[in-house]
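Given next, in structure tokens, is a single chain: the form predicted alone.
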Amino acid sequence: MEFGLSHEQQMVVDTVRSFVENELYPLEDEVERSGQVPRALGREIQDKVGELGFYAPNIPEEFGGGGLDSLTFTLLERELGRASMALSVFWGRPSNILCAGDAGQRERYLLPCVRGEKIDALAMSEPDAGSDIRAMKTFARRDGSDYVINGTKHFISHADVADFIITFVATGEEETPSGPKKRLTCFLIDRDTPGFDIRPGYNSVSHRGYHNNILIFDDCRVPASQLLGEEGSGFDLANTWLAATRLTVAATCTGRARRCFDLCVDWAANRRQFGQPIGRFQGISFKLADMITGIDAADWLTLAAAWRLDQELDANRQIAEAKLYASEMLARVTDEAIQIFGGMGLMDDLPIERFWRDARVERIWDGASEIQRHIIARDLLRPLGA
């Protein structure tokens, strides 16, 4: 593993950070105040990213994307993690599961996403099926050349701005070593499909302006041509294409932690108490030492997992480690930041309280910390027959 960045990778880091600082930071206060990103503003961000030539950087070049390798794309995500998610979502990174579609599906869904003409969202979670996705109750039954879908999804991120939803539903049961489990199937469902309703979700304290939504399917009829992959292949599709989303969480957590840390260092160097900068007091300086050690460790865990993907090595455990450690590190860093800033840390005059609020969800979505620990322990014990 090389520990230095290539010229191209450094260029990506510098370009994305400059864009985030100059184009997105100035918009954050208004997003926090209003809890909204006007669609016209989202389009403006998309256009600016397109002008940079950085739209759809994770999609292979053969489909018109940037074709970045996993390590370089992870560096990009790390820099985007510094900004409000409500704004950075418009730096288009279509779900790479769309690459699994047939030629017609790529033409209708993937390529418009690559061109910035459409935005996708992904729907798995349900009120009774979070970590246990095979417990989902939303069901599709075959009816001639169509499928009819009924059920409810919730916690579906940015479905309110999406043109179509990559939706996983049950289409039967199958026997597994753990007993009967739902057979999952993936569909591409346009937002204006009859019988499909996208409703406002819950009011989250994390990531204001980046909305979760509730999806209602009421005899929603979807042509079989919008089935992604084969019927019943949804679980394998998810495991093949979506594992790297946990790496994205690790990367964005690391980027946000470093932004928070930079503010802490500046505050510790300039805030004076008892006639000297507070950073000279061991109670503050040791906090900074622990914070940067955790950030650097999370950074290397994350980049090492991305490197393994590029080497076509199994990285499931390493991605779980990165997601677990980086998300919990961010919680520690933002909490210590509040302590360093004192009372001002809790005031919305500064972004520290926002970083603290936003950090909480990272240990839950894309697989809770407990799920990541399960993945890690299973990888260690299975080879020993335990």
The other form holds:
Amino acid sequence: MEFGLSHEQQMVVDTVRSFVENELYPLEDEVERSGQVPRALGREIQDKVGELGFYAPNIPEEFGGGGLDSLTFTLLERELGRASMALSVFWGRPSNILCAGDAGQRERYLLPCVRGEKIDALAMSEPDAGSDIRAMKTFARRDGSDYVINGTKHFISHADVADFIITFVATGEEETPSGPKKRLTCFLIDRDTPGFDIRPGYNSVSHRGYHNNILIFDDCRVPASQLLGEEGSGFDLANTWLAATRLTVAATCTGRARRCFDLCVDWAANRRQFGQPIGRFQGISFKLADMITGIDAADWLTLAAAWRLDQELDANRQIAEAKLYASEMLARVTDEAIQIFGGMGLMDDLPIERFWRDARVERIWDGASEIQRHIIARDLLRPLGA
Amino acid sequence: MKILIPIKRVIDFNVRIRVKKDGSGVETANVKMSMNPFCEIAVEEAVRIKEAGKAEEIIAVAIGGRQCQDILRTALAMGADRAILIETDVEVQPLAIAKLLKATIEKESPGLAILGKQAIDGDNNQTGQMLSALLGWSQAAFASNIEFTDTGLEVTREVDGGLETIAIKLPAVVTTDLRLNEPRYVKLPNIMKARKKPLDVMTPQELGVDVAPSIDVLDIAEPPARAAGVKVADVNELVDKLRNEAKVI
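Give me the form predicted in complex with its partner chain now, not the form predicted alone.
What follows is the whole complex; the chain from before opens it.
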């Protein structure tokens, strides 16, 4: 076993961290205050990352991306996770699923994303289809050589800045061992498609400035050339290409927890009460010990899952474990951070309350904790027929 | 022309330094190490000179343990062409470093050596000056600007009274001050290319240099804690204190 990073991996970590600290941290207060990132500022971040050759680091080199392996990309995500998501979203990491497109789709969507000319978003959730994704109601009806889409999606992250949306809709129903389920199909929907509207979403307590949107499809007509993969292949496509995105949640949680933790250690060493640093009290020092133990455990779970992806080993359960553990660890760490900082931890003069707020969504999106536990348990029991 | 850039691996500038309880040194266990920031500026300057077409090859040199390969790889990713590690476990002092660099320069024949003005660990601020004396080369320490002229270099130096501009002939030793440039972020493609660039390892013995320390360190101690400040009632009192107590105006 090898637990160390290569020189190259260490340089990636160092570069991303210093970029995040120098270029993104100084912008965070304004994002929190305004709840917005001006598009020109987003463009500036994209350009800086592009100059570094770090844009689209997850996409294979044959398509012009950085070609990082899963482990190195996960390290990059971990460091990016330190910063506000409203800002880090402009460090383009196009969805890998775009690699599944045909030559024309790669030309029109993947390559412009890699070049930073287009931004993608991904639409799955609906008001009546959250964890039960195959209950979705948005439906595409075949009409000649076109499809006509009707329905509503919500919670669609950064659709406001996206040029097109990778959209999963139902195109029929099929019998499964657990009853009838929707057959899913994936479409690439340009934002200016007639009958398609991207509306502002809800005000979320987490990730201010990183907006969620509501998508309305009202007789939205798209040609069959917008279909990603085969009709009805959406569920398999999602399983093949999107499982790894859960790992990015684990990685970003770990990075953010570490940033929060470092502030706690500093505070515990310098804040004095009863004539001594509060870190001298076991009430505080034991918290720090538990926090770093959780952070390290989440880190190793996450990196080990990424390593399995690189070895082409089955990693489904390990990714679920990492996502589950890291997101729940972040909740504990940020909650304890507020306890360590006391009243000041709740004030928006410090970023602690923000880490705490931002942490909450991590246990919900990209597969809620309950879904991750379901995946893990199913992996254990299904081979035994239970 | 070749440029030689000697670089040093030091405790990262973000780390709060802790002195060991027995006064034998500072705590380095579990501490992040990086390239000395002044050395990063030296690498950046060399890369800019090469990009401007005034140098053909940049050679990065580090002296120390095997771990120093990490800063050499960083220098290669920033734009150095090849690297040399002079491997030793001895804590090498400035004079020995200067002798090792002189021996390396005699092998490699660069026209310019750019060093950080000092390393942020020992803060000795000696190696560059010693190296130029040993080689008999021109010297420009604390550079905040370097221009190429027909006869050599015009270097702006940050000195106590302000800025001093001097003309020197090549070959030369230049040491960098903080404001010479802002080092670049390492680019991803260059990180990957750095892996394929040559990194040679040699020893002080091969260079015929005795690196045994000539200075014994007796004790290392924390600087005294700063006393609390004083509140003054008005500007007149402040001026009075500055003039008569602090004697700075």
